[in-house]
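Take a look at this one chain, the form predicted alone, written out in structure tokens.
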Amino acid sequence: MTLPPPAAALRPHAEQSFAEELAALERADSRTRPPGWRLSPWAVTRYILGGTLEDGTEITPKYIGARRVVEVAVATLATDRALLLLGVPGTAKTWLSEHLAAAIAGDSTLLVQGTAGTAEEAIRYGWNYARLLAEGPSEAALVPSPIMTAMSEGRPARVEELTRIPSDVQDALITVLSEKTLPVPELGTEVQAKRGFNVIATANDRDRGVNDLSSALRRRFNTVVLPVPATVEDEIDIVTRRVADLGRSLELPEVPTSLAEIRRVVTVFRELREGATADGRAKVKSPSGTLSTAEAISVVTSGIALAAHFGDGTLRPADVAAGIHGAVVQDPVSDGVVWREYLETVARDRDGWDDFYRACREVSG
């Protein structure tokens, strides 16, 4: 059951924020639905990529990228094979996994957040130790994990940052994914997955602290690689949409969003990320950070807050300069050299970038 978002929720779940779109798709969807699915694969894909329904309902795009990537992900979940969304940080892996779960089951909350401290109980089950000591092992004392709940209710479960979970804990998923059962030897029983159950995992191999998946576990996933936005226009579109969404959610004062400043932030990030200027005429050094689309969104959102509360209400270069500096200069020594070189060899002589160059130089000191 989809719950309405709490009035003060900072970030409602996808199924809450887009409840009207999901309901409209459900009414319009006459195609075959896999067991346990709220929508057909066609409707799930339309929800993710956006479009206009026959009744005029506008479905906003949740993911801007290649249609085939989304189709493969949805088709995978329509089988009994788990899905692994792989990509560098900031390629919308978490965002896509949440919306896939919301569209398929109307519930994206069965989530295991992977960290170095994630214990096996988060994958399998735990115990209410007060009841366990008082009564011994029993169903009443058992505390199901999100994975166990998803299996028993026939819904997708999400595992975020799978490669951050210790390898021995990762392997607790092998039996779940291969046999579709979760044994509970303490009770002499097991939980068998109902139709509709699957696992959507996300992972990246760029961050520190990564634990490689065993070959046995990797074989049980169909891996879909999410690329960085293919063009600068795609990335600008993503940043513009997400900044607008965040501004409404955070109830930031209205600030005329300068497309020129968004384009500048995206251009800087792409050039540093790719190691060359947009026209390909000059090579530039890349910093140690990822400079992802998500970080560009954060820089612009922070700039809007600065412009609204401490500026003249218009997004200007000085409002984004500090955010860009913080995103680029992760290592004060090596990244500082990279950033100053970029400013002097690229930004200083670029037409229309005078204010931006001066603002960044002031921040850099």
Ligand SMILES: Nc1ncnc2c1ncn2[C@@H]1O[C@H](COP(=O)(O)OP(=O)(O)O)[C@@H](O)[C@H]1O
Second form
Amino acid sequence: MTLPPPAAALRPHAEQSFAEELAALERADSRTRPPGWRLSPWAVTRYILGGTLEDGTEITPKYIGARRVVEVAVATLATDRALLLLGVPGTAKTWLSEHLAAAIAGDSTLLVQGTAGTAEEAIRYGWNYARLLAEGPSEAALVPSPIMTAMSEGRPARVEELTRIPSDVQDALITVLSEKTLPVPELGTEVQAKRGFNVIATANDRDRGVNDLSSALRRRFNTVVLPVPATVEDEIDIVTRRVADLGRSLELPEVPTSLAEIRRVVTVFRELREGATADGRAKVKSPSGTLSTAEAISVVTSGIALAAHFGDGTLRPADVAAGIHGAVVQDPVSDGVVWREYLETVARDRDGWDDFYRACREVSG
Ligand SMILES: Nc1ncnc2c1ncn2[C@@H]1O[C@H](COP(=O)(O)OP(=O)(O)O)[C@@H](O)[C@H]1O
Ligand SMILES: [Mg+2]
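Having gone through the form predicted alone, I am curious about the other one (the form predicted in complex with the ligand); can you provide its structure?
Now the full complex is given, and it begins with the chain already shown.
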């Protein structure tokens, strides 16, 4: 299943991008591996958090945050309980889920994207109707869902945005998770999950509550909450690393990214999110958007593209101003007021923020 990265893939899967790291970990890993796992829980955790192996291989950190969070997630997957990663948008739920699947099975592609329109076939199985009509129900006419494939191959399946899936469809997961089997009454058979099967789900605790998860289903999951970065330094670290990774993979021209510019984007986002200035002295109104770490990453990345192609090759306040404006002002009326108030009461008089203030004023008119 794991193919080498096609040179032109816009976004290779984690197991492709980090194939060398995964191979080095596999060689170095002498600990017990749970049935069906390519790596031990220790090595999976090392892959996620980064570090240097005895043979000198550098493992880059994927998730930046508390070790315990990752250990609990990995330990859960080594049991027969499924894992639910919960948090506000942009806390790396999807990111962590992909890397967990890549490290455990070398395959992060067995994925169900949860939406209001997700049907039961996406969780159980569907039919190739041409064949079904021609031959009647048969193994060849059956189209397995990613979950069914994960069960029969003994790998983890990922379910994105679980709570957006209608409840009756979610319930199809209950049998899968409790009985570890998926009956196919049309064929009089069932698929029994092989060891190594598990489910990694993500859910957003912003758009709809986790209460929408039926209690029967909820009991099948261990919930791990991914927090927003605790300190401004942590968040700057995440943004800096991810921006560098993204710039490399998009092959953006090298732009000296001033740390000061990243710090400013992160500071603005945090102050607006938290409703107070970093020193705690002044209150600030919060806009309607989430202003997540993920959005800070994309503001800086687009700033770099602007600087490289249209600017003087250095990331300047004017290169991030438009991106920040777009992230903050989602509702042109109410958020526009909040943003202008922030600019006038906080940004204008801050030391070293003159250029930034002017650039933002220009964008917001
Ligand atoms: N703690 C973190 N460590 C590493 N990357 C992070 C962290 N928080 C956010 N990110 C980055 O933010 C981006 C978006 O995360 P994503 O997984 O899509 O968020 P979610 O699914 O929680 O909405 C990813 O590119 C990820 O690298
Ligand atoms: Mg997500």
